[in-house]
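The chain below stands alone and is given in structure tokens; this is the form predicted on its own.
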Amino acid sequence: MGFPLLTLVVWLPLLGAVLVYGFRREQVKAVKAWALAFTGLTFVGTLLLWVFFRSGEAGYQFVDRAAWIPQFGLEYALGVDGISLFLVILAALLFVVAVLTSWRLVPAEGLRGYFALLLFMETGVLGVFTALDMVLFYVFWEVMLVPAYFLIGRWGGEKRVRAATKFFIYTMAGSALMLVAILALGYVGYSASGAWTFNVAELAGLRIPWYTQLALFGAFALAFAVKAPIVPFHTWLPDAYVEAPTPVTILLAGILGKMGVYGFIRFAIPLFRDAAVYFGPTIQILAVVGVLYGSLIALVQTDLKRLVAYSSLAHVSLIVLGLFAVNAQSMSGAVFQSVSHGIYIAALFALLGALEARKGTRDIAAFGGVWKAAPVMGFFLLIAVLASVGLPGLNAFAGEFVLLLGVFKAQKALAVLGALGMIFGAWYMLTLFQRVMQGTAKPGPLADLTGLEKVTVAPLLLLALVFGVQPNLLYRIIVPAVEAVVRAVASR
């Protein structure tokens, strides 16, 4: 395809922010209908993608290219393949949700600056998932931290700036370590071939020496270990996801975290095979830990967020500990699931946020009978449980059942594990939706979802149906990509 699809994918969210800031203050319709637009418009480039794709074929398609700092090896190049394709859709389609989760929960006063930041921020994700040079992945990776940090710290909850400073720094130490791994690797290529390059595919042929695959791998899978994030980097999580507007919560469990697993399937396992293997078996037992930590606090949790925020901690953990057992089944089962996740969490997420801003709280005690007054709501909210759960014919069941599968040919004892966490997940889930929508009423009003929440909710729930009932629609498009790394890693 001639046309840079691509890049105008990535770009015209950026573009968007720039008008939309430029409306005057009074202008709040104006200023949601244009970030509504251009949310709108990137999510059906994204669509195009997808029409367009060569399924079947392992490398990267739609790549742009141009010089950028040619004396460094530094270019403009972005692509796409199985894994991160869907990852570009989710990131897209979530922007649009959190775009109409915020039409009538954020206050007209610092509109225009609230959605500016939500643009610039897709423009960030969007990179982050299509950068074919480490420096530009660097550069949409941090362009994408500087607006999640305002967004929290500014329309967040009563704790938003403790939240917000310590998601920034947690973040920015990964980050840090993660650009001095970028140029050392970079002069690991310059010492190699006497030319300066960070392209992934130039990267990935590289024969790097054991100690210094060692330290680089630690270096980049600190940083994606944050992001993810895994045990015991997660610290930041729960007051994140608990204190940011519904809408960023979205953002945050159903994309950001997905930025650290695709971090390390794309380049830390592929860049650095054999240190990969040598640290797998660790990253595995903290994802292990992760998922039976993250079930079980998650059972004790009286704040509604605060027990999602640790189921997602749970379901991420299971993700890693798919990657990781390095094999097609447990790989393609993790970029599955990474995209299943955020199509229910996100559903999850605006529902809860829904509660929230009916009864001004969020503790679960204060909710009961909600079904009898909201059926709609509660309708939705138990398609968004049982696909959380992993029902058969809701898409987490695909994407978790190819996962344990590749883990059991692996590491049966940490498979059967893995899956203690579905057996907590359907506790915790199963008892939160029955104290908040059976039992007895408690009082004060409470209304059913309005024509726009059931229209921002919907296609997410349409859309673990159809991915439960038809997950070759992905995995057709995914395996060739995973298949080419585990023969990378194979030939290590």
Second form
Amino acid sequence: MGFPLLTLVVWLPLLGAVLVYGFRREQVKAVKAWALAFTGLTFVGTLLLWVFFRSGEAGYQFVDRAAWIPQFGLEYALGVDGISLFLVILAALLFVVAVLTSWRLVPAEGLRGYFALLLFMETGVLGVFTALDMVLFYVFWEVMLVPAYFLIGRWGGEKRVRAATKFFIYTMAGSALMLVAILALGYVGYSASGAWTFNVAELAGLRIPWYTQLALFGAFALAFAVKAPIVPFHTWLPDAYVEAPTPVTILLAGILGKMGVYGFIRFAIPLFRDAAVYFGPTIQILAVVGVLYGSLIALVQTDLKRLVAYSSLAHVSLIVLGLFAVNAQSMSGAVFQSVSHGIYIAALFALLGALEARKGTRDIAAFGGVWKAAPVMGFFLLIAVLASVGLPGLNAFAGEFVLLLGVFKAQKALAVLGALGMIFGAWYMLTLFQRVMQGTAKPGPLADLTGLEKVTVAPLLLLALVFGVQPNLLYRIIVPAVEAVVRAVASR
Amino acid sequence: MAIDLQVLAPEAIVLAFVLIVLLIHALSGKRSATLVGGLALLGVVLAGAASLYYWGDTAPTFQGMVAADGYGLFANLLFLLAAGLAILMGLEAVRRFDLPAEVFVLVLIATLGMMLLGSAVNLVAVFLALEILSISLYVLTASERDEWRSLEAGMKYFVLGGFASAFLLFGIAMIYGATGTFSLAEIGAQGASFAALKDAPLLAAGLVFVLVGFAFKVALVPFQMWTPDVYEGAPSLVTAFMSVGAKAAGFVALVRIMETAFPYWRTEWGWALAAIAVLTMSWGNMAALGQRSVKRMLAYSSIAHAGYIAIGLAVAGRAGYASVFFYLLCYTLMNVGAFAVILAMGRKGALNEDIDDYAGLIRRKPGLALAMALFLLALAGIPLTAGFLAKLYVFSAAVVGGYAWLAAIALINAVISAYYYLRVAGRMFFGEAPADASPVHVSAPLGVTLVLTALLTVALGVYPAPILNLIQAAIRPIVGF
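Having seen the form predicted on its own, please provide the structure of the form predicted in complex with its partner chain.
Expanding to the full complex; the earlier chain stays at the top.
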């Protein structure tokens, strides 16, 4: 264990949370400044991970290991590979975005608690993407719910408490059986080797009996399906996305859903290879249903946030479709698209939040002709919308194209149906843009984006462009790690 | 056989302090609550120190009635922790609710009963210890003498507890009839020759009756009916003490009896306890869902927790028993913490136990609300708290012992429980404080209790390794090395 960079990155936000909560109530500026400083510093830390990452290698890097509860064989083990690296960076970036979008949104009362919870949540999310011990993973996975619950329940919209509770209970119910499955998996390993371990790298080599695999995969898949979410486990999503305050919506859509996707590719698929292949088609069909259902529901929405929430359901379902085609192309596309979806969905929700803050409503009919009054906002929203519909040259295209190509190789019909989602996407997103930005302006003044809002959203759009033009920045690190997974599944 | 008093030094210290405290109380008149409580606390601390000092001494003494082995000594520490926290809370509660100072004496006597129960290796000693414990609890329950519901609770507890004792005594008599001995070890040795339950009907019936007696005492379904009323009616400090202390004592004794006297029927009672565990946790959680009184909700939830603990007992073996011990320790901390908050919220005439009384607490008393949130999350089993690792230990024991289905049912139950714990937490953080909310005061003894339990709840949840070693060493006298 050299310099514990990863440990530092993961725990830095929690340190920030404690510090921020220690301020006096009136020190509003200091609280905000320190929250920004800590998320910013964490983001810089994750960039360092990228800088020092040895690309082209499949294994875990920056591994930090220490004994934690030796009696259970539990280990404090963190590491990143090509699959998790960009998710970690994305998470850290989105927390900076979340702090910036909170700047004026959150009233001074309770501000300390708000930022402390946000920072606490960041440690949880970063932990999920880096934990190599499965119980540790579960710890981060569950503990992250607590700040999310309080953030939604206290600072959300009208039906916030209901939405927060639903979110918490759904996720916990989904992951409850996963804990039993993790313990059972540990026991399978114990029976085979006589030593307790929950290290994912060591468990990945196990030969697990067929029926055990089915049961364990089912338990894991349920947890990840709720989080992603996959139809029919998605009902908490629109409520939570809509009721959460904008910064939290950004996090929910941008990174929390990716925890489900990540869980599949890191745990469910490589650990239970036979079961993954067996259940794959079923999950893919559910994913296609999700793509079509999400798109169709998005078409008829009259609420800005709800529309994008359902679009997000469709997009994440497409990612899941790619994952379970289990070839290097489709899975690399899925990982890439997880990152790129996080980028443009964050920009979209930030802009919608700005719109809502100005008009005091999310009703699409209340908007119109906004471009004239707010040209910068119009321009930004246009880029975000185009990224979302998969315009070549922007990041979603680079992800979805590769993903669908991979799916097409094996399952032409599913690929075609999945691609339908992109067409629907163009339809509902452009309609949204047209109805909000063009046409006759509705009465009432509408200010353009403030400097802070520009600074918040512009980098995201720039990233969408950079990754769209130069997707290899990501692919050359993602592909080797994904290929290792695909090889492992093929060798079952 | 020599009577080796040294071996019972911790118990002797507690007994001595019972007498000292009674004497001081009699001499110092009415306004001595703080002095009496302080002395009682000193006794608890000294007894704890003695337990550590004599660690590992395994001599059975008093004609083979009690054994001061590592198992009993660790149990002592657990009971003394519960007693210490209760006395600490009592220093405040006695003043706030106008309780008699004898409460401290009764807590000490009950603790003595628990400690004897933990080291008893003879069924007669088991019964005597349990009665010492129970009778002081009956009185403690009714100790808020001018409060109608306290008196009713005491009465109810006394009558039903009497039934339970009778069942237990009947069971002991049958076991004696079958084997001709009260000694656990000898019963175990004789019973080993029976292959099946039907070979020894009298012994089997005795086992069932003993189980029923204990199920009453630790509130396992279907013998839990008394719990909500008694827990709600008793003064909060007493509820805290008996929900953790008496429960722990019951389970500690049960583990020793089952493992020493009836190891040859492990499969049979394992399945019976597994079924009881399922019923207990499900019933407790379902009933807790609808409660508006926070105290009553915790009473039902305590039934659910007894169910989780019963899983460890059903699994048996080293992992199973160790998980029971660890769970009891964690539960003591988080439950006492939660009751300390309830105590802090109330005052004479205004108990403030309704969930609405907690609304907006984060703005009225942020420290108290944060502490309560921590205890509730811990009880729900959220990671980084003691409650999570306690559940993890029980569930992993269940998976290893071939009871994975039991762990799955328990986890679904944990999700249900999260709902009602969250409801209170949500009300504290999201609700608007009632306009007529009375000011909440947290005095020094309560503050110490809260800080101590909160810190330990987190510490055990983050780094339990040293305590786990201690527990694994403690159960060795029971299950071997």
